[in-house]
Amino acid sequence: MSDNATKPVKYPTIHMQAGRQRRVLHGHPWVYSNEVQMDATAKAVPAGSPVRLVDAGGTPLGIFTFNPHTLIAARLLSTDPATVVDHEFITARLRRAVALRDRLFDRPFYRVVHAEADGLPGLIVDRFGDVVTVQANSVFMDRRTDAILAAIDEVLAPRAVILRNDGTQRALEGLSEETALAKGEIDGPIRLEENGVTFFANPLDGQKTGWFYDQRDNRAFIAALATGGRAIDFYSYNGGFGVQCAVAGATSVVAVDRSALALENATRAAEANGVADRFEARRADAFQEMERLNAAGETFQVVVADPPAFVKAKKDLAVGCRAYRKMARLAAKITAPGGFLLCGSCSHNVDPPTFAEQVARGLTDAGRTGRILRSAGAGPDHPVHPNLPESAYLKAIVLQLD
């Protein structure tokens, strides 16, 4: 079945190597530059084109997205050639990614739409009630942008979209950064809920969407391993781990974090949920704080370390697994005997056993001990494709240290 109705359509037919189309085949959505026959005539595509994929001998594989200027040529929209990229495309697939967040979660702040595992390959878009962010991270995306809004304007009727179109990703399609209000108005921080608390954020000038969907789970899990002790959240952001370990009876939580306006935002989130009694927000370099924490021979029932990509880039791999495993190292001295370690890595360039193995290292270098309690990635809203494991980008490991 196509995704719509069939409709006189002829997009530019784009030929693959012989011989390279077994990936493909098995499902892989992208189709790297050297797997495409180059020619002429691809090279004459315009960049963000739809374009009719086929094998050597003219067999179509599908319907992808096309730019021949970068590593990534073609991105797959659908394996039915009569497939047409329009309007109804775009809500149809909004549609389904909706229904699918509603059916998981109760409340209206989710990630909507998770790339290609959602089918829309290069677009993110996160709910905050009302208020909408969408970061088009492909040429074709970009392109389509009015016709995104539509789509949203449709099936979610927001009273304001943001455009977090900023992303490093971009670069590698050749478009520049920016970040504009496409509707409605934003008057300081957003209101948003996670696991029943209150938190709030800057979707216009915050980091990434404006917030961090992905770790819900995760915070969950460390929040219910606070009670009656003392919590620490390094890189805390708007507070996420820290104040729901509050709201889950920690007796204080300390947020640790370089940005002002983050840390403004952790202390409001404090207050909203009664425990700013309990909350301390510090402005402080993290391994800077973990280190005079331990010198002065102070220990957390809970640490939470959950930073910024070490990783941007591979030529990055080996300096940024070093800073994991120092990160997990001064954690873990300042982790009380029997408390919990949390450690996080959103550095799609380091797989999870490579992460596992820095902490695990970190460990040792502490001269600690212990037990992982869980190794888990993102939260439901944050699919992954399942022919695309190296989307799964998102590390999070729970230590119960001796």
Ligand code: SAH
Contents of the next structure:
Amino acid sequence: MSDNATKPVKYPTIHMQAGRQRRVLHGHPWVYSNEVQMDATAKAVPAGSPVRLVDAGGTPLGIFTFNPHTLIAARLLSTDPATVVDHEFITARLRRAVALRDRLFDRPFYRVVHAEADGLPGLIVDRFGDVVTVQANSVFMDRRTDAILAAIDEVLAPRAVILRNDGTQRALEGLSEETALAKGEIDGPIRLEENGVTFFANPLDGQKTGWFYDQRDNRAFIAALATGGRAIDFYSYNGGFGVQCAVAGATSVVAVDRSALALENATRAAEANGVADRFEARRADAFQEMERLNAAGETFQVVVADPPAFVKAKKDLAVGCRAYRKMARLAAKITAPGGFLLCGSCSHNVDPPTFAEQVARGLTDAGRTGRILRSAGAGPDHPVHPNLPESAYLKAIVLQLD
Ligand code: SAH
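Rather than the form predicted on its own that you just supplied, could I have the structure of the form predicted together with S-adenosyl-L-homocysteine (SAH)?
Let's see the whole complex now, leading with the same chain.
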């Protein structure tokens, strides 16, 4: 819109330090601040500008977003140095992302844009039918909010758009947190579907984006194992796992969460899907409730424990790992012999082998044996950039216990 494709665009040139270009040449989409020549010219580039990145010898590496004030100084937009970063560029990337989701899903309920993996670094967009939420996690995306909203209008024509600018990554980019309605009106929780089941979320005041579509396939897998038995869903949030277990034919389901609003949404979902008679929302601390149930000798055919991130920063790794191990131990103790346990983790600081090790130790601590049926990540609407494997933050391990 502001850029004009017919006029030659000259972006500032940023030079990498000698010998630092290898990772980028191998396809990694980030450049760290200590890898570029942070001279007066570079420092003067306004945060969020597109730049031409060249190696120390002057060979072009592509067009990147640039922020001289943060650790990830440059993020790849295009390896083609002639790329113009305008409204059409954003719209084309959005169209490509939507086309992929439309191939993957029958219904308009999914993550539309998953940042780097969709060629829009720092941008998250979720779709709830005709309501869309947008999260800009980089200065580049934040500055282009108007262009992003225009592209979303053009491609998705939503009734309402919510800016969910409350991610922790924003602080690293020097951005403040805010949640605001950018278009339309929202009264009450919004409705969404997942695996044919109806749910409710509050993206205006709920947590993160209002719904975690990332567990879609893992929910379908565990729900199918709950038929004919009792299930319990710890850290249930809006009832994603628990209500799907009930719909799949669990004889009873308990959703445990400490948030009253989350449990309200879960209960509403149980009602909307006609399983309220087999569904109980229980407000409690997860570990305390696991211990209480164990002391009472209760067991369940399906136990789900998919908590918030226990490791929010690298320095918390040891403490967080102990918490995952404890969670696996307590959850295993209330899993019936022959029953199924799902342990989840959304901590990007905990890699899959480390998480699997905590779960395995927890089982042993509980005196249980079993077998892993599924080790999975997020569904395909949360694609992973091939050179950014650390963006594969989600882990879900499903076991059968003896
Ligand atoms: N399993 C959920 C996602 C979990 S989000 C899903 O499938 O969508 C984390 C949830 O854990 C939030 O709803 C939060 O309220 C809840 N929570 C955080 N700490 C808790 C605790 N100590 N006990 C119970 N619930 C907790």
